[in-house]
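Below sits a lone chain in structure tokens, taken as the form predicted on its own.
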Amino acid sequence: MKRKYAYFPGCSAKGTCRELDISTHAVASLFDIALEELENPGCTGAREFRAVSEQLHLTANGRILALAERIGCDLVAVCDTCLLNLTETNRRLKTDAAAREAVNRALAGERLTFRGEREVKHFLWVLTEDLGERALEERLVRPLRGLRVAPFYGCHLQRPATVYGGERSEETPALDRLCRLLGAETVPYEGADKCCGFHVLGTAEEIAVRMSGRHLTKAKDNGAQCIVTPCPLCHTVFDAYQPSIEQEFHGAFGVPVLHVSQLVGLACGLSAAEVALSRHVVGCDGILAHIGVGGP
């Protein structure tokens, strides 16, 4: 049976994370999942919107929940940040009628009605929770056997508790029950779970690049062959600055950082280039060469 689900990219897998969209969509297609994605859906507003004003805030996250709302699905997000923006708002109109009332004027303009009819999901938990672990076990192609993976959540997938409430507390994170299941080895490692600097970037790069640099560098010496992370800002930053990094740190690291959606894909059969390999600045050759795969 075909999962039909509307799709928030957000604007870095539009953008400078193409390949978590192209992968996504990829991913996606081997397991009969729909990603119907919203027309003109705007942006969540990292979390800037909300300093400047929490109406803006509210109203675009409103309004893109309201889209979702008019496909009549479930709303799927590939970035933290959108996540935790579009579950913030997603709880606060359900219950907060004032609120709810201002947006949906705000709305009316476009003859949208944010109703409260549908939840906000990570693609992430599309995969381990709506579609299971039996069905990710019948695709496995290549089993990732060996290949040590460090998980890393970054701040926003997890907390605050006060907007996840406890259902993603549970003993075994998300990320790193799929990580086993798919045939890796997970790499504890402390600051999977804290922020990785990215959005320190624009005002004091130097600190971001510190930030990001002591994550991978506790799972580097902790035997990773690579990071995976659920968030296109995290990745950005550990991928795409990885070469300050190594500047900051005078080091190299060359540990590739891999989406989600990439490392299934290899798991599921998807070869380099249909999860888009080529565009990261880390290369991830070591990766392909342990798994078998041909290169990008």
The other form holds:
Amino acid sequence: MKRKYAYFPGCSAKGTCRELDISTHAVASLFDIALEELENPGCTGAREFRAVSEQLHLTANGRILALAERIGCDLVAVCDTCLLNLTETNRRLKTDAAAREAVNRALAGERLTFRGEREVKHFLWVLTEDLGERALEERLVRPLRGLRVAPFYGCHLQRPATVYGGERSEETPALDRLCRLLGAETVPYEGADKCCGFHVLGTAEEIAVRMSGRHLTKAKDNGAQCIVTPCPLCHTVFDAYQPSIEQEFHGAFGVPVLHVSQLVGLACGLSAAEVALSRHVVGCDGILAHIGVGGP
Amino acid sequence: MSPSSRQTTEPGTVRVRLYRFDPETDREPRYDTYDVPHRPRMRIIDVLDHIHDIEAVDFAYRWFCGTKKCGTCAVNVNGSPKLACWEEAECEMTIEPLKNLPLLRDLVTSRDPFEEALATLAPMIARKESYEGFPEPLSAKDMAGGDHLRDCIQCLACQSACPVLQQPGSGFAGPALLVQLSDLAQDPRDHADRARLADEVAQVFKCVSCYECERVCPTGIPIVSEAIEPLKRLVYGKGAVGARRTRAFVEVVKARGYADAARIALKTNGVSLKALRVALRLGRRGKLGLGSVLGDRSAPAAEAIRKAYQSHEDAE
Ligand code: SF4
Ligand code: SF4
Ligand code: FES
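Same protein, different form: I have the form predicted on its own, so give me the form predicted in complex with its partner chain.
Let's see the whole complex now, leading with the same chain.
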């Protein structure tokens, strides 16, 4: 049976990180997963709607959840921060009748209703949990043998515990397991579950650059050839701002940063172009040579 | 207090690597190793007591109540801040002082920076006029905003875990101070200019929303959603400068239906050489998106966000 999900790419995957959207679709079709993209979904508000009002935060996210319910599928996100906003809102509106009614009043004009019938998932979990490790292994045509990968989880995939609870405890190394399953070695380093600083990038860039530079240094010192992350915001800091990090830390890093779907795609036989590797600031030729793929 | 997989359940030995440093006499910190006989339900503080009483009488640590009330006993255990009087000992522990606070000796850090910073936040209820009569009626609903915040025991575990405080000169007050400030800001009797204090003195918008503080808070305070975000809303509502990116973000999404990164950056910080350099770097890799240039927009989404914003204004 074909797996089907409602798909919310988020503003990053449609803008700065289009390679994430492209590679997600490419990997989904490899595994016969149907991703039905929401029409005009708007934005989950990153950390900003919630800094304006709870009502704005809940309405914007409730609307996205209602759009998924209209399609009748669980909702898939590819950004940690979107995932948190949507998961948190889903829980809240399922249990808080007053909040649900307020949101549904605001959505009535568009004939949308939040009913609380669906779950929110990260595409990473679709691969590791719904699809499962067996199915992934079967498609593994280009094991990433000897590639030393530093997984970077990002905060909002795992915290806060009030949203993710015990089931997704911070100890669960889902991404570590996935990398190893793809044949790669995972590099242990302090920082894998820490913060990239994205949410102050626009107002206090030096804080974000120093925070992520520290993680990058540790990953590289421990031998990482690349970083892989499930979050386009973390990707932006590590990849697009790597030249700023290099400036601040007075050194050359040259560590490519891959989206999860890109790493999976490469291991499952997709070409560099099919996972849009040329759209990175830090070039990926080194790792492509390592796994024996022609450059983008 | 969730049982850790590394907890000792069998009688045996607790192996401790203990941080030792006296800035007045030592040139650098060292780690001493001790094997402490394990007792059932042994707490971290019991291990420290044993080391102090039997092995190293000159070793400095601090505790007072022994019952999770005074907040003086927090230390870093295997890299994560814990209340020594409340958490069970693990079979292997590296015990170090809290981070982001000046060290006095061994495990004892100075609380002065916290107390001094608190003093700059007008840490008492400041009312316009005193309430005539006694007692003043206050309902649970009146006080609901800061309800969980008043569980804070000022242990400073959250300050130790906050990555922004690790950056020298960040100007950020940190979670423990924001909890205190937010409690006052949400108190209906208080009339001080808490928005200004939150923005200019505490610099609340420097919080990166990483939830590290919530992860380590021994009293389980939802620090981000119940202390920090209410303060951010206050600052946003006053139109203060700290909220400029939030304002830009909301305006762009209201106009276009999605968060166009380039436009938000431009609206937040204006044009600068630095911004142009970043734009060039991203543009070369197709990361600025045609949308930004052509000005595409999702009209239905923009309309919906405008309505959602309206529903927030109506609710105010
Ligand atoms: S959420 Fe904010 S206050 Fe809490 S640890 Fe992270 S940066 Fe510090
Ligand atoms: S908020 Fe929690 S961790 Fe921070 S000082 Fe208060 S009790 Fe300690
Ligand atoms: S000794 Fe008072 S809280 Fe631990």
